[in-house]
Structures are given as structure tokens and as C-alpha cells.
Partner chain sequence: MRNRIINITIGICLVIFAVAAFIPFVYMALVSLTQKQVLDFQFAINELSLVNYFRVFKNLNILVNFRNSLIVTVSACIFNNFISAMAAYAFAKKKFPLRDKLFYLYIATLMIPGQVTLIPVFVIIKNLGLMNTYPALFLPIINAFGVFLVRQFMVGIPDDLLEAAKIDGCSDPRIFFTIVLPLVKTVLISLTIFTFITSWNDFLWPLVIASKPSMKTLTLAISALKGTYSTNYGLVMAGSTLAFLPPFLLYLSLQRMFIQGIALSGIKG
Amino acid sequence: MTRNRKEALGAFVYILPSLLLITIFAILPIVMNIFYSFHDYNIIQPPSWSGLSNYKRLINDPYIVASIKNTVIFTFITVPLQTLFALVLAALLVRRFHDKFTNFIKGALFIPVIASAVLVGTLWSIILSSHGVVNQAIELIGLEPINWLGRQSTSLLSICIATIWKNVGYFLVIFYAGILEIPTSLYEAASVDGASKWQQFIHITIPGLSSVTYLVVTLGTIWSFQIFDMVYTMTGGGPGLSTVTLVLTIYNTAFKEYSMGYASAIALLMFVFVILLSQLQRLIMRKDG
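Could you show the structure of that chain by itself, in the form predicted alone?
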């Protein structure tokens, strides 16, 4: 065996474990999902070929239309706001506060991240209840209490607020690390030239975080399309179809209706949505960069 072949064989042995894990836990489930999406399958009986019937059902299903609409609205509300809050808080922590106080603030903001989504959803359900803190504050200023989770006009917004509160700490840490990587000489030179803090933030910090912002927006978008725990805990998809999302519809279809084939078709639809959005974000970020 030649030296080149030995090196190639050695490299293949090194990547083999990772290759097997990716194949078993990423590629194989996608292939099986595509396979089941063309079949009628209820777990108990063997899958039977159904052609495009599951995809035809997608077109006229009111649950799918509502879940796509809610998931897109949820994504367009949460991703920009949690990205903006995390960026501003990270910039303030780097420039305004130092030492133990900074660590305390970072720790306090990171606590919701390590809490489970079920716990956060339950906590916000209590906060937004008829006798919760929010309605008590509203009553103090003379307004009528609001049924935040029981009204179609406010239920999805309530879940957005709870989700932003949970996610901001995670993205703050990413932005904080990104700001520390920007050379301080740029800020010193800008100060010498008379640039204000705001001008430094706009012309140095934001351009310097372009790759970090792309990561944050991409992760936020994927997480938003995966939203399930918070919705299941706070509203269960109601009232009506006002908070039903794609993943909740997949769960209900697969594990309540036992229609695995149709659930696979919905999952594939969501997969395509995420891929398209990720590519769109990439194009926008490349254009802006």
C-alpha cells in the first residue's frame, strides 16, 4: 500500500465515527421522513403507498394554513426583537458596566435560557393570568384587565413575549463575545476623531458583528420554526387556531391522530421552509456585508 493510500485510509478512519453519527441521526431520519410522506401509516399497520395524497391534503387543510401563518408571524416578531435586545444589552454591558456587576447581569439574564420551556411557559401563564402581575399593574392605572392567553388578538403576542424573554440571554452572550473580538484600537481611533458612542456603535460595532448577527438570526429563525413547548404549555394552540404552529400540528397529527404519513409531509414542508429562509438570510447578509 502506497503512502498516499495509507494517509487516505487513516483520515477515513478518523472521520468514520462522525460520519456514522451524521448518517444515523441526520440523513437517515430525513430519508425515512420523505419515504413515509408518500405513505399512509398509523404505526400499527405497515405503511401503504398513497402517492401525493398527503401533499394534496396539505393544500386545503385549514390547520396547515393557520399554522404556517402563525409560525411566520411568530418568527417575524421574535427574531428581530430578540436579536435587537441582545445586541443592545451586550453593547451596554461591554461599554457601561464592569467586573462583578457585569457578571451578575449576564448571569441574571442567562437564567431563563437554562430553564426549561415548560417552566417558562407555566411562569408566564401565571404572570399573564387574570390575577397576574401584568393585569394588576393595568388595573392600578384604571384600565380593564386583559385575558392575554384567552383572546385571539393577544394570545400569539403573549407567547412571543415569553419566548423573547427566554432567548435574549443566550444571544446576548454570543454578541458579548463578538464585541470583545473587535479591536479596541478601532474605538480609540474613532474617539480621537471625535466620534460619539452612538456613532461608534453604528459604524464599528454593528459592521464588526455581521457574521455573529448572521449566526444569531439563523439560530433564532430555526428555533422559531421549532416552537412547540411554549405553545403547548401556554395555550395548547388555542383559542381557536390563533396559536397553532407547524410543530404543534405535526405533534397532533402524529401522536393524536396517528397519521404518521401526513405528519411526515408537514415535517418536510417545514424543512423546506427553514432551508429557504436560511438561504434568503444568507443572501441578504452577503448583500449587506
Contents of the next structure:
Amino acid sequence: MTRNRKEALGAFVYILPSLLLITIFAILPIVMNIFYSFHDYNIIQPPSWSGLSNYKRLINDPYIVASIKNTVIFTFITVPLQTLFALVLAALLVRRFHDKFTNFIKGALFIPVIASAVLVGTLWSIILSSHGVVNQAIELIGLEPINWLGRQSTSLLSICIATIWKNVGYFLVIFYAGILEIPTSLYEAASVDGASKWQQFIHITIPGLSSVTYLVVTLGTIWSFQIFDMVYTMTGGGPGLSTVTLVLTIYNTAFKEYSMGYASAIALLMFVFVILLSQLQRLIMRKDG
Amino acid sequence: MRNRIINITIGICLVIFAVAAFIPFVYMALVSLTQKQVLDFQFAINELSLVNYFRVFKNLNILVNFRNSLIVTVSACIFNNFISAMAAYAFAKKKFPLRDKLFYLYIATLMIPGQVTLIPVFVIIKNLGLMNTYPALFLPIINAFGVFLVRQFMVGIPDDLLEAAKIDGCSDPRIFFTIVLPLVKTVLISLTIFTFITSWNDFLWPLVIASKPSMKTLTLAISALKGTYSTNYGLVMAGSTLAFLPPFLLYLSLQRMFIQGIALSGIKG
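Okay, that is the form predicted alone; can I get the form predicted in complex with the partner chain now?
Starting with the chain above, the whole complex follows.
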């Protein structure tokens, strides 16, 4: 055996375990998912060819329509707010506070990030419950309590609040690291020229963070398309269809109704959204430099 | 002077936000110690008791869930570190045909959300006869992210160092274990933290794959608690507090590494 072939074989041994896992749990499933989406499949009987019928069903399914609508509303509420909060908090934190103070604030804001979405959902559904703290506070100031999770008009909003609360710390840390990458000489020069802190923020910090902001926005949007745990624990999709999401519909279709084929078509639709979003990000990033 | 006032104001605002971030957890812990039906702001010290914790332990088999979460999470961490470091070593330090193409394929798989492959992975696990087993719970958590992360650090190890070891008669596995792995210790710790949090907090996958009560993880138990005892806030919060403790204690002891790890993953995108 030549030296090169021996080395290649040696390398292959190191790669084999991960290649096996990635093939079984990522590559093969994508192929299978496409295959199932053209079939009727209930796990017990073998898949039977159904052509485009799963895809035709997608267009008129009220669950899908509501899922997409809810995702879009959810994205438009959570992504701008969590990005703004994280950006502003990061910019304020960068001011020269005592290190211990900065670490305490960063540390505290990061705690919701390490909690599971199920835990956050459980905690917030108790905080927002009819006798919960939020309603107690509302009653204290003399207003009518609100059935946050039980009303169509506030159910999605409640999930947004819990999600923003959970995500801000994550994006804060990314913004904070991004701001530290901006050369301090820029701020010094602006300071000499008499620019105020606010002007420095608008003209140096925000442009300097453009690639980080794109990342935060895209990541936030992709997460929005994947939301499940929080909805499952807080509302289960209701009341009505006011909080159903694509993943919740995939789960219910596949594991409650055992329509694996149709659920695969929904999963593929979701995949297309996610791919489009990340490609869009790459395009914008490239244009930006 | 004016600057000082501004700084103090900003400081106070930051404290308010920080408190808003963690006060719900304090609330969670307080509620877990009460037996009230109405959740007001009054928590009398002499009314607090551990009775909910006893009930959670006694009636709900939470120790079994706890053990399952621990086994799954520790296995996921060990396997992910090991498998990722091995592949990363080959991608960073070995030459073989199609190396770069294969690496791009790895990165491309990171674009696939787990929810998209949920159904086929379920079918595969079922056909392998692995339903309700620990490997089924932790193996699918492992993805190409670890390989990508660790490779970025291994590329920085000088080739001369490895060549020198080879000339001294060091075997390849020994180079990997005694030279390469210790040099990337920091990134392996970051990867462990990531894997720990992902695996401990995972919900959808165990929901689908662990149908037997004896295999359910802690997140499943919390969700079930909430469904069954929706008005017994104290009991639900006691379970939640228990589920939150391990990642929280890990976070308290490794706070800096957590935050570095996230900043690192941010660069990944």
C-alpha cells in the first residue's frame, strides 16, 4: 500500500463514527422525508404512492394557513423587539462600568437562556394564569384581569413575551462580543471631534455591527419557524387556531393522526422556508461586503 | 458630573432589566415552597415548606426521570466530544481524497432543522428496534456542529509539532490523545456545555421516542406535571425547580465559558 493510501485509510477511521451518525440522522432522513411526502404512510402499512395529493392538501389546510400566519406575526413581534433590547443593553453595558457589575448584569440576563423552553413556558403560563402575578398586579391598579392564554387576541402575544424574555440574553452576548470587535480608535476619534455618545452609537456602533445584526435577525427568524416547546406547554395551539405553528402541526399530524406522509410534506415546506431565509441572509451579507 | 448622573441612570436601568430576567426564577422557587391556590405577592416565611418536593419525589417517580435525563445528557456529551474531536482531527490534520467536499457536506447538514428530519429519524429508530432506549435518546442529538467547532481550533496546531512526535516514534492514536486533545481542551469544554444544555432541555425528540414512563426525561415530566396538576402551582414549580438546578449550577460554576461559547457560536453563522 502506498503511503498516501495508508494515510487516507487512517483518516477514514477517524471520520467513520461521525460520518455514520450524520448519514443516518441527517442525510438519509432528508431523502426519506422527500420520499414520504409523495406517499400515504401510517407507520403500520408500507408507504403507498399518492403523487402530489399531500402537497395539494397543504394549500387548503386551515392549520397550515394559520401556522404560517402565526409564524409571521410571531416573527414580526419577537425578532425586532429581542434584537432591539439586546442591542441597546449590549451598547449600555459596554460603557465602562466596574467589571463585576458588567458580569453580574450579563450573567443575570443569560439565566433565561439556559432554562428549557418547556420550563420557561410552564413558568410563564403560571405567571400569566388567571390568578397569576400579572393579573394580581392588574387588579391592584383597579383594572379587569386578562385571560392571557385563553383569549385568541392575547394568546400569541403571551408566547411572544415569554420568547423575547428567554432570547434577549443570548443575543445580548453576541452583540456584546460584536461591539468589542469594533476598534476603539474609531470612538476615540469621534470623541475628539465632539460626537456625543448617541451620535457614536448611530454612526459607529450600528454600522460596525451590521454583520452581527444580520446574524441575530436571521437566527431569530429561523428559530421562529421552529417554535414548538413553548407553544406545546403554554397553549397547545389554542384557543382555536390562534397559536398553532408548523412544528406543532407536524407533530400532531405525524404522532396523533399518524399521517406520516402529509406531515413529511409540511416538514419539507418548513425546510424550504428555512433554506430561503438563510440564503437571503447570505445574499444580503455578500452585498454588504 | 453630568456624565456621572447618566452613568448612574443607565446602571439603574440595567439592574432593572437584570432583575426582570431572574426574578421569575426566584418566584418559581418561592411558589414551589407554598401550598397556595391563589398566587399573590405575600410569601410568609413561616408558611414555607418542602412538602411539594416530598410529593414530587414520592408520587411522581421524578428520580427516574432525573436519572434518565442524566444518563442521556452525560452520554451525549461524551459521545459528541469524542466523535467530533476524531473527525475534526482528520479534517484538520490529514490528507485524503474529497476531504474538503466532505467537510462542506458536513456543514450543509447543519442547515437541516431537527424538526424536518423528525419523522424519518423516528422511522429509522423504530426499525432498528431502538424505541425507548438510551442510544435512541442521545445519538440523534449529535450533529456536525461539534466537528466544525473543534476543527477550527485544531487547524491552529502547528504541523511541525505532530511531525516531530511522529519522528520520535509516537503512534497516531497516541498523538491524537496525548498531544491534540489536550491542546483543544477549552473548545471541548465549550462543546460539552452546549451539548449538556441542548440535551438536558430537549423536548420534542424525547416526546416522540420515549413513550414508556420508565424512559421519560425530566422535561417530559415537567410538561406532564403541568398538564395533570395545572392548578397545583406549588407542585409544578417544585418539579420545574428541580429540573432547572443542574444546568443552573453548571452555569454558576462555568459562567465565563458559557458566555464565551455563545459568542463563539455566533461567529459560526
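Nothing here was measured: the structure is a model prediction, and the numbers come from that model. The term rigid core refers to the most C-alpha atoms you can superpose between the two forms while keeping them within 1.5 Å. Numbering follows the first chain given and starts at 1.
- Hinge residue among D61, V217, A267, A189 for the rigid-body motion between these two forms: A267.
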